[in-house]
Every structure is written in structure tokens, then in C-alpha cells.
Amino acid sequence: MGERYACAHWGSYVARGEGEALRLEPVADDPTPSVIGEGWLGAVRDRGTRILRPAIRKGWLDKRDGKSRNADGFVEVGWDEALDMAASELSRVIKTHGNRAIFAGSYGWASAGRFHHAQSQLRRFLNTIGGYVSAVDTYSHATGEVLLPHITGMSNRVFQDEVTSWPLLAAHCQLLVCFGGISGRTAQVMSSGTSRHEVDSWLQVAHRNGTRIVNISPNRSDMAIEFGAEWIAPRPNTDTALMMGIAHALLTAGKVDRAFLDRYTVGWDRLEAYLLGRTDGQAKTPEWAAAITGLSPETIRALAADMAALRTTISLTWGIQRADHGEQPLWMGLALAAMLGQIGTPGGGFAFGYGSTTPVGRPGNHINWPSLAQGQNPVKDFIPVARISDLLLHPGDSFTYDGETRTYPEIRLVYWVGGNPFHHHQDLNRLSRAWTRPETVIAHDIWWTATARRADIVLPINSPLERPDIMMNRRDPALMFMEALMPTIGESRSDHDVFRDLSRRLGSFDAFTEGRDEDGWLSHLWDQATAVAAKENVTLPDFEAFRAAGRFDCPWTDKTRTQFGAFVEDPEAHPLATPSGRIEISSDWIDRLGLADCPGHPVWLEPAEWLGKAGVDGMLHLVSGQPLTRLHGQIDNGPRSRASKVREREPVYLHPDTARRYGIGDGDIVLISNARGRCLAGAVMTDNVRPDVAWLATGAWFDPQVIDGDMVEVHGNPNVLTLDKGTSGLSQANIAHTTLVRIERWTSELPALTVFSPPAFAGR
């Protein structure tokens, strides 16, 4: 028998000891495991915030009031009652109103298996019975995957796929200008899952081999000390405005490439014309970018200068483009490593999403495993996947979407599995007010979130160290089977037993099961990994060998990959999949949609809040980037997490000299408030943020309470202070990181945290 393995987003862990004595441990390859993985499974052992039975929201049980969804008890029933009560809205909800009516646009990381996949488990299902209004894109990158298949012909996971590899960028990179950084931080997760980490141990061979990095970022911690990173932190927001800057500078000091633009790309000479003015009346000199950016004219001038005379690589983090106008610093970043004529070359050129995850960049070669199969949804609406709010409370009204006007359905029934809107919307008030609409929300959790708290119908789940699964990353090397390690806490089952008694009651049982047990669908997975690693030259064990052994690595080249390098090397024969076959830095087919926020080539754009506005002194700009401690909000109960917390709040970091200005010491408890919403932090000082900005990791449980007659969010969510709106209507992704803020000292009685403890619950 062999070990015994644990699989998830942050990592993969041997299981050692049995029951109480239950320990997991990093396996032994993985160079520089999560500090996430600290924090599981006493998050999963934590009974006070596990789902222990089924549960009916009371006041959906009395008289089906969605009023109080925010704030009401529970009545916990048994399964069979609460299942009945699911399917009778189901039904209900198809028979009155159609599945047009049914938003299931699931968001979430709840397992790294590929069996118990919840999203997938819950689409197979649905699209048995008629199907559903879904979602589109992710939180993590949207304004890539609309804008990047219209410049450069690949699609977003294609494009990350072919990033150059680490190895050619270590060996070859010069100079590594970081917009947003490259952190180990981000660089923690995959999903699918992932047996290593190695994103800071790439860096650091860059680094010994004379690579000069550039962290471009208003927080210092975003590149590691170690690496020796040069820090230049513009304003928030304004990177579209100091690439321009440079890209001016290169223009008049003749370094730009024209062989390279002509034969490579097209569209310059129109963003030539308005990077010199000719458009609009304004030069985007480095003068023009220091009034913007903040930053001196003779530090863009400087940078320009080395990025002309060195092998440079131009890289963007995913956070970047998490902002009003997103496209732009994408686009903009695009164009100018195009100026550079370094594209396809290794070492050279430009990529998009180094350390956001472990993977991006990792040499090696691709297979692509199968997946729980979900059928085909007979609903063809859907929304941009963060536009919840906006369907929720405006249904019949249009929007744009990647060229599209599309209308918002009347949604009647939300389901939702395996993840936290609560967590990772903008406008969680906002959200809130929306979440009241639908006449009934059923949600599928294993701990008592923010979501499960606002659900009609709460069904309790099962955790991944509570059921097996196996492990399948395309870019991954090591498969592994997920052991069950626990017994499962409560009456927790997992997402597919819920809806195959779900299935049952509504006569697609058949369809759904195709007759298979959850060891019957890991096997008929396994079987089909079998057949898809023949192709790849791969001999997989039978799968009780592989269930015994625990787990097998492939084969692993070391194949590298140059971005857009057989394009380079021959443009005839790989022409790009756009319009022109070249990489477009103005597009037709963008111009001719006529948006405002959107134009055919990359523009600067005021953001809807910066610290460039006037009328906002004294604010400051809210970073809320990815948490250290967590995934994203999972397993915010856990010790890890809750003790990097100040006074039970989530921190916040501020410049020194800003916490002087405000009356604020280092472990002081500060509200944090604006137009949208307010919300308690724990003070930390450090000299690594601009003075004007207040970092904040999303992910805090969600904690609103009435406190001397106003709402505030106890617990340091940020998200009750992020803006609710729509990059561009290209996109409409999302731009939490356009937020400004106020900040004081708290001086009220502080008040205990009610998340980590169960709701209230009730008799009939």
C-alpha cells in the first residue's frame, strides 16, 4: 500500500497518523509549499462553523418571505424533507417560469478532484432537467479572455499556456519589468490543483544569473526582497498612463523597432498618433505620465532608456487589469513590448500572469485530462460572470458583452455550489439588497458562509479530506488519488449523492447517473485518462493499482515554450488567429463597436475613483489583493488564518507616515469607509505600501452589523467598499481594485464577531 494523499488548490500533502492524530504534511518535491495548507484541516475539523444537518431559512419556511434572507434563523430537518423542498421548487420554479428562470452561474474552488468538481456536478444536473442561465469568464482575468483572442488570436488559457517559459526567461531576461509584481503570495495556487511550487525558485535563478528586476506596484511585498527587485510604486490605477509615458519616450529617442511593427503587427500608426498627440491634442510624454502616475519624468525617461538597451521582458500581473478600464494596461503592455521588437524571443517580450498562479510559465508538456462530462445547457443566456447584482436587480434590461447586447433574464431561483459570492463580489451591500430578489436560493456548503447564511434551502457538504477523488492538472506532472481521510463530520454528503437523490425525484436519474456509483465514475474517469495518456505516449497503471499506489507521475519534458515564437520565426506559416493574422495593436473590429471605454487601441482612460480626482483628499486608494493565509475566503476558520488577524480583524497595511497623519498606531482598530460601505481592520504598519494606500486582503467572512444605527462589516471584508461596475462594455469585468477609502481610528466598544460561530436556529 502507499501513501495516502491530499490534494488541493494550494497544494498536495501525505497524510500521516489516523483520526485525532491526523496530520498532513507537503509532499516531499514541492520546493516551497502553501502556507495555506497550514490552516486545512482544522478548518474542516471546526464544528462551530461546519453545516451539520440540512437547514431551511425560517422565514422562506413560514410564509417563502425573501425579505429577510440577510438576517433570519434556521430550522434544521432532515434530508428527505429538505431534498423534497428542493425539488418542489425546481419543479415549480421550470413548470410557472421556464430554466430560464434558474441562475446558476456557480463561482468557487471547493475541490482540486476532478470528480467532485461542484460547478460540474451541479451543471451535469441541471442541464438534465432543461438547464439553466449561466456565467461567463472569471473574477481572476476577464478583461484576457474577451480582449486577448481579438490582439493576438489565442484564447486567454491558450495565450497563459505559451507564456515563455521560466527557464528561457531565467537563462536569457535581462531586465524583468513587473507591472503588479511577481509574488509567491498569488503564486501559492492552481486550480485543478498542484504538486509544486516553484515560481519563487525560478526567480531566484533569474536572479543569480544577473536578471534585473523591476517591481511596478504600489506594494514593495508584490516581488520578494531577496531578488533584489527595484520598487517604482505609480498611483494606483494609472500603469496604461506611465506605459504610454515610456512608449513616448521611446519614440523620440528613436528607439523604437519599425521592422518589427510592420511586419508583425497592425494598427501602430493610429496608436503612434495618439501617443504623439495628433488625435486628441495631447503628447503622452513622460511629463504627461509623472503628472498621472506620480512618478518623477526622469525615472519613465530612465526606464525606457533600459528597456530599449536590454533584453526585456514586459509581464503583467492578473491584479493589473482587475480595474476600471482593464483592458487598457493589457493592451497597452502588448504595444509596447511590440515598440521593443523583442516579442518572440526568449527572454524578450511580454506575458500575462507570472506568479498570479504556480503553473504560468512552467516548462513541461500539457495533457488534457478528461473531466466529469456536463452535457449541453438548452438555456443559451448568460452574464458576464460579474454582473451578478445587475441581473439580480434589473432583469429586462440590456448590456454589451464582447460585441453582443444581451438582455438580463428574470431570474427566479438561484443555485449555488461550491462557492461564496459573499466573498468575492464588489458592493457586498449592494449585493445583499440584490440577493433578496429571487423567491428562492438554494446553496450547497460545507462550512455556514455568508452565502449558506443567506440560502432558503442549505445543504450541508462534504469536505475533499471526507471523500476520494483524484487529482488531474493539465500542467501538472503527478496524478494522485485523493484518499478519504475522515470521517465525515454532521450529515455531510457530497455534491454528486445530493443530486442523484435530487435526480431521482425529478425523473433524470438515468441521464444524470449513466448508471455509475462515485467508484464507478472514478474508474470511468480513470479509464478515460488511460485512453488520453496512450495518445501522449504515457502507460497509465489499472486504477486499483493507481488507488493503491496513491499516485503516479507522468513523464515530464522539459519542453519550453517562446511566446508567439513560430509566429516570429515565420509569420506566413503561423499567421496569429486574428483579423490580420498579426498581432493588433488597433483593432477593426473593436473600433468599429463604437465604446466609449473601449476604443480600438489602447487609450488612457480616467478611472471611475483615483487619487488623480479632484475632490479626494485625504482618501485612499484600497488595494485588496490575494490573502497569504487562505484561498481566497476558504478556510478563513482556520487556525492559520484567524491567527494572522488583529484582534480577531482582518490587517490592513499602512505607510507609517499615513498612520501618523490619522492618529492610528500599529494594532489599533481603524474603520474603513466610503459612499458604499464601511468596515473594521487591525492596523499594520510598514514602509512597503504608498503613503495614499490601504492594503487589504479579500477574503475576511463576511460579518455586516448594525452598530449604533449604521451597517458595518466587523470582520475587514473589503469587498463591502469595492465598486460595483463593469471594466468596459467590452468585458464587464470586474475592478475591485478601483476603490478609494476613508480611514479614523475606532474608538467604540469593539464588537465580537459572529461568523465563526453557527446562525441562529429555531423550532417550527
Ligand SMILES: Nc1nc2c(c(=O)[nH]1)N[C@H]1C(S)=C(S)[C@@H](COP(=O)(O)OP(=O)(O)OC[C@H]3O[C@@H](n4cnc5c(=O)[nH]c(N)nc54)[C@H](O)[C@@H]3O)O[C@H]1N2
The other form holds:
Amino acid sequence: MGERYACAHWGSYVARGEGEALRLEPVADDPTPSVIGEGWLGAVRDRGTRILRPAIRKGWLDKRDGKSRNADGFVEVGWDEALDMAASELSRVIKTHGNRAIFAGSYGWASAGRFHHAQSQLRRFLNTIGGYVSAVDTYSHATGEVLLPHITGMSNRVFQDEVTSWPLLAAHCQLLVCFGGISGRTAQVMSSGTSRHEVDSWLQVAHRNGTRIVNISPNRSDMAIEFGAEWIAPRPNTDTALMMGIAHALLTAGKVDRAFLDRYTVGWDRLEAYLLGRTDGQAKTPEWAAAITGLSPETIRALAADMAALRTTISLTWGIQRADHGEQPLWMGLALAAMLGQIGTPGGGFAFGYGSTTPVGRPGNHINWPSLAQGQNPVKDFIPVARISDLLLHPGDSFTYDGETRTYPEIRLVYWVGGNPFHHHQDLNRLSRAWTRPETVIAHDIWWTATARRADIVLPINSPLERPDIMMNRRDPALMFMEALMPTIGESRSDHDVFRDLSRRLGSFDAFTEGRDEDGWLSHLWDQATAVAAKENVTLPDFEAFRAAGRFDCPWTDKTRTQFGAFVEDPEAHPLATPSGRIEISSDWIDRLGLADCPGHPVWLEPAEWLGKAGVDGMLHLVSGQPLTRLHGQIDNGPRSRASKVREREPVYLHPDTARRYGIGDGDIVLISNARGRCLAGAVMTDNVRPDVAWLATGAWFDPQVIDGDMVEVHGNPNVLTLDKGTSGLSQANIAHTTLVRIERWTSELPALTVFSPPAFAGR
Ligand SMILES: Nc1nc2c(c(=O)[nH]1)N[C@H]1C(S)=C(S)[C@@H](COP(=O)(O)OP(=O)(O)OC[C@H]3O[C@@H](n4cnc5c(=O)[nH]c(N)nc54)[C@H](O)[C@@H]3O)O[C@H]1N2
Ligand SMILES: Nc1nc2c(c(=O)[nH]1)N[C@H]1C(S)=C(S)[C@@H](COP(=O)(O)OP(=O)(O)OC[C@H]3O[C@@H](n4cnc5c(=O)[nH]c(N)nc54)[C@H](O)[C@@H]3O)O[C@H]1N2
Ligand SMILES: [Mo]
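The structure above corresponds to the form predicted on its own; please give the structure of the form predicted together with this ligand next.
Up next: the whole complex, starting with the chain shown before.
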């Protein structure tokens, strides 16, 4: 017998013991196990937050009222009744309004298994009954998804795969300039699971090899202290201006590699004219950049000189572009690397995403393992993922996206499985208003998340620890069988089982199941994987042997990559898939769209909110990055995340000077507010953040309460404060990191949390 494994986006574990004695031990070959895993079992076993039985919201049951979502209680019902209701509601909406009235973008991270992948199950099911309105791109890096194909000819996925491998970076890079740092905090995670975490180990190698690291971030801890990084902290959202100041310094010092620009890029002349102020009368000098960023011109000049003198990689975290005009730092970062002429060398050039998740830059062969086939969606309408509130509030309005003008359809039914919009979306008070619009909301979750609490038909799902599955990730060498390690909690079932039974009711059972049960599907996926592996000359064991062993390690090929390597070696033989075949420093295609908020070459545009704006005295810039102790909102209810809180509230990191200025002490509860919303958080002092920044992680479960007549989110969820606006008419990406707030000590009584207790249940 082999081991029993459990896999999650934050790592892989060996199960020890049974029943109450069950423990999860990180796999032995993981050099840096995640802290997130420490809270997993506790969260799964927490019956107070688990959804135990199907539940129907009373206001919907009684009078189909959408206004009272989250205001009235739930009626628990049996599975048959709940599924009958869901099926008849789906049929009613499809018959009366068509499938264009169903929104099932259903964005979110769900679980790491290949088969019980929530969105795949949902979409496969809905495609058998006529389809749904979908969502495109991610909250993670939507500007990359839209912009990179136009300027590099690579999809974001390919670009990410091609980022220069860590061993080459660690061996050759002399100066690593990291916009947004490179952080072990975010490198804990890898979508679809990982057998190891190695980003800190690679940074260690680079450090030992003498790579100089510059961390450009409002938060010093975005780079671990032991790597001796210099810390440069510009005002948030001013990175583009900083890059332009550096570019101008390179220009005046004669340090621009014009031969590289001539051979490998198009449109440099237009950017040059702009940098020199020929197009708008404003030269983008280091002095100009200094006034915007709050840095000194000397810092900017010194950085420019070092970048020109040393083998330099310009690295951007994904977070940089989660801001107003987020296309610009991405485009300008690439342009700056092109000016240095080091693109295509090992250790030089441009990278996007080191550390944002663990596999970016991981060497090795990628194997495209199978996933559950979703079928074809007959409905062609979609939204850019972060336009959810606009969709619900403004049916019939048009929006632009990637060169097209489209219309929001009218949504009657929302179906959410494996994601939590009341975690991930910006301006949650606005989303709450939008959320009253649909006639029906159906949600599946493991826990009573804020979204489940705002659904009409709530179906309880078992956790990955309660069902078998397979982890196979194209960027990880280990394939693992995820054993069911504990009995199902409450009456929960898998998403697949739910859709099986719904498809039976809606007449698409055969199309949905193809005659397979769960075991049938797992072995079918394994058969497909076996065929894929054979093409790579890897022989997989048969399914039963794999299941018994629990793990199969594909032979590790030490394949490394250099971003743009082949193109730079021979641009005629390996042109990029851009209109010009080269890196597009200016894009005629984007220029022709005539977008004021994303013109044809990189520009500095003031963000909607930032510290350089007139009249914002006394405000702080809110940065709401990823949480250390959980995956977004997932397992915030577990013991590890709860232990990180201050008087049960999410910690907000403040500089001691800021705290003094506002009369706030370490451990005080503070009210953070702006015109959109208010939340409470627990103050933690650190001189690792800029004095005009408040750093509050995402993911505290949304707990809005009416206090003295006003709505206050009492737990520390930054998304009551963030701005719900697209980056630009090109990508429409979210701008979570563009938010100004006020802060003050909370002197009233501290309200109790309600969100870690079950919602109210009512009789019929
Ligand atoms: N302010 C701010 N907001 C942000 C960000 C930010 O930086 N700042 N980051 C954004 C980013 S990059 C992202 S990716 C999003 C993440 O947003 P989400 O992915 O929506 O967040 P999660 O909390 O991971 O939500 C996943 C949900 O799926 C549930 N789940 C897990 N497994 C299963 C399953 O098998 N079946 C079902 N039915 N449910 C399951 C979990 O319980 C959880 O409620 O947040 C975005 N929001
Ligand atoms: N532990 C943990 N890890 C995670 C996740 C999680 O929920 N928990 N989520 C995963 C997901 S879905 C994603 S998409 C990735 C996201 O990975 P990232 O996008 O890299 O993570 P963030 O924390 O949003 O941003 C990184 C840092 O950018 C800095 N920053 C913000 N605004 C600016 C700015 O204007 N200028 C500069 N220079 N710096 C700025 C912030 O200080 C922040 O700490 O993380 C993944 N990893
Ligand atoms: Mo993300």
C-alpha cells in the first residue's frame, strides 16, 4: 500500500491517522510547506460554518423576493426538493427568457482536483441544456491576458510558461528589479496544486550568487529580509512614471540600445517622442517622475545607471496591473527592458509573475494533462470577469473590450459554483445592490460564505478531503491520487453528483454523464492522461496501481527557458505573432481603437484615485494584497487564519508615524472608510510599509452590519472600500489596488462577528 494524499492549491499532504486523529503532513519533498495548510483540516471540520443541508432562502420561497438577500433566514429542505426547485427554476428561465438570461461565469478558485473542478462541472452541465453567459479572463492578470497578445504575440499563458527559468535567472542576473517584490507569501499557491514550493530557495541561490535585488513596493516585506534587498517605495500606482523617469535618464545618458530596438521592436520612435516631451510638451525626466512617485531624482538616475551597467531583469508581480490603467506598467516595463537591450539573454530582460504563484519560472517539461471536457456553449455573450456589477445593474448597456463593442444581456438567474464574488469583487456595497436584480441565485459551496448567504438555493458541497480525485498539473511533475480521507460532513455531496441529478431532471443525463459514474470518470481521465504521457515517452501505471500507490512522479526533465530566447537569436526564423512580428512598443492596432485610457503606446495616466491627486490630504492608499494565512476567502474560518487576527479582525499594517498621526495604537481597532464603504480592522504597526499606505489583505469573510444606522463591515474586508471600475476600455480588468481611504480609531463598542456562525434558519 502506498500513502494517502490530499492536494490543494497551497500544497500536497500525506494523511496520517484516522477519524479524529487524522493529520495532514506536507509531503517530504516540499522545501517550504505553506502556512495555509495549517488551517485546512480545522476549517473542513468546523460544523458552524459548513453548509450541512440544502437550504432555500425564505424570502425567495415565499414571494420570490430578491431584495431581501442576506436579510431573511433559510429553510432547510431535503435534496430531492432542493433539486426539483433548482431544475424547475432553470427550465422556467430558459423557457421564458432563453439561456442568455443565465449568468454562470462563476469565477473562482474552487479545488485543485482535475475531476471535481467546480466550474468545469457547472459549464459541462449547462452546455447540455443550452448554455449560459460566461466571463472571460481573470481577477489575477486580465491586462496581461488582453494586452500581451497584441504586444508580444503570446497569450498570457504562453508568456507565463516562457518566463526565464529560475536556474538561469539565479546564475546570470546581476540586478533583479522587482516591481511589487517577489514574495513567499503569494508563492505558497499554485492553481491546480503543487508538490513543492521553491521560490524562496531560488531567491536564496540568486542571493548567494551575488544577484543584487531591488524591491520596489509600498511594502518592504514583499521581499524576504534575508535576501538583502534594497527597498524603494514609490507612491502606489506610480510605477509607470518611475519607469519613464528611468527611461528618460537612459536616453539622456546615451544608454539606450538602439540596435536592439531597431532589430526587435516597432514603434520606439513614438515612445521616444513622448518620453522627450515632443508629443505633449512634458519631458518625462527623473525630476518629473520624482514629483509623481515621491522618490528623489537621484534614486531614479542611480537605478537607471545600474540597470544599464548590469545584467538586469525587470520583474513585475501581477498585483502591479490590478490598478487603474494597469496595462501601462506592463507595457512600459517591457519597453524599458527593450531599451536596455537585454531581452532574450538568460538573466536579463522582462518577467511578469515571478512569485505571484509558485510555478512561474519553474524549470521542467510542461505536460498538458487532460481535464474534464466542458462541451460547447451555444451562447456567445460574455463579460470581462470584473464587470459583474455592471452586467446586473445595466442590462442593454454597451461596453468595449479588446477592440469590440458588446452589450450586457439581461440576467434572470445567476449560478455560482466554486467561487465567491462577495470575496473577490470590488465595491461590495455596489455588488450588494446589483445582487438584488436577478430573480434567482443558485450557489454551491462547502461553507456558508458571503455568497452562499446571498443565494436563494444553496447546495452543500463536500470538501476535497471527503471525495476522491486526481491532482495533475501541467507544471508539476507529481501526479497524485487524492483519497477521500473522511466521511462526508452533513448531507453534502460533490458538484458532480448535484449536476448528475439535475441533468436527470432536465433530460440531459446521458449527455452529461456519458454513462460514467465518479469512478468511471476518474479512470477515464487517467486513461486520457496515459495517452498524453505516452506521447512524452512516459509510461503511467494502470489506474488501480496508481490509486493504490497514491503518487506517480514523472521523470523530471530539467528543461529551462529564456523569455524571447528563440526570437532574439533569429527574429526572421522565429518572428513573434504580432502584426509586425516584433515586440510592439507602439501598437497600430491599439492606436486605431482610439481609447483615451489606453492609447497606442505606454503613457502615464493619473489613476482614478492616488496620493498625488489634489485634495486627498489625510487619506491613505489602501493596498489589499493576497493573505498570508489563507487562499482568498478560503479557510478564513480555520484556526490558522483566525490566529492571525487582532481581536478577531483582519490586521491592517500601518507605519508607526501614521498611527501616531491618527492617534492609533498597536492592537487598536480602526475604522477604515471612504465614500463607498467602511470597515473595521485591527491595527498592527510596522515600518515595513510606506507611511501613507494601509496594507489590508483580502479575504476576511464579508460581515456587514448596521451600526447606529450606518452599514459597517465589521471584519476587515477591503472590498467594501475598493473601486469597481475597469483598468481601461481595452482590458476592463479590476483595479483593486487603486483605492484611497481615511482611517481613525474605533471608539464605539466592538460588534461581534456573525459570519462564522450559521445564518438564521426559519420554518416554512
Ligand atoms: N481587494 C482585492 N480583491 C481581490 C484581489 C486583490 O488583490 N484585492 N485579488 C483578486 C484575485 S487575483 C482573485 S483570483 C480573486 C479570488 O476570488 P475567489 O476565487 O472567488 O476566492 P475564493 O475564496 O478562493 O473562492 C473560492 C470558493 O470556492 C469554494 N470551493 C472550494 N472548493 C469547492 C468545490 O469543490 N465546490 C464548490 N462548489 N465550491 C468550492 C470555496 O469554499 C470558496 O468559497 O479575488 C480577487 N479579489
Ligand atoms: N497566500 C496566498 N497566496 C496567493 C493567493 C492567496 O490568496 N493567498 N492568491 C493567489 C492568486 S489568485 C494570485 S492572482 C496571486 C497574486 O499575486 P500578486 O498579484 O503578486 O499579489 P498581491 O499581494 O496582490 O500583490 C503583490 C504586491 O504588490 C504590491 N503592490 C500593490 N500595488 C502596487 C503598486 O502600485 N506598485 C508597486 N510597486 N507595488 C504594488 C503590494 O504591496 C503587494 O504585496 O497570488 C496567489 N497567491
Ligand atoms: Mo488571482
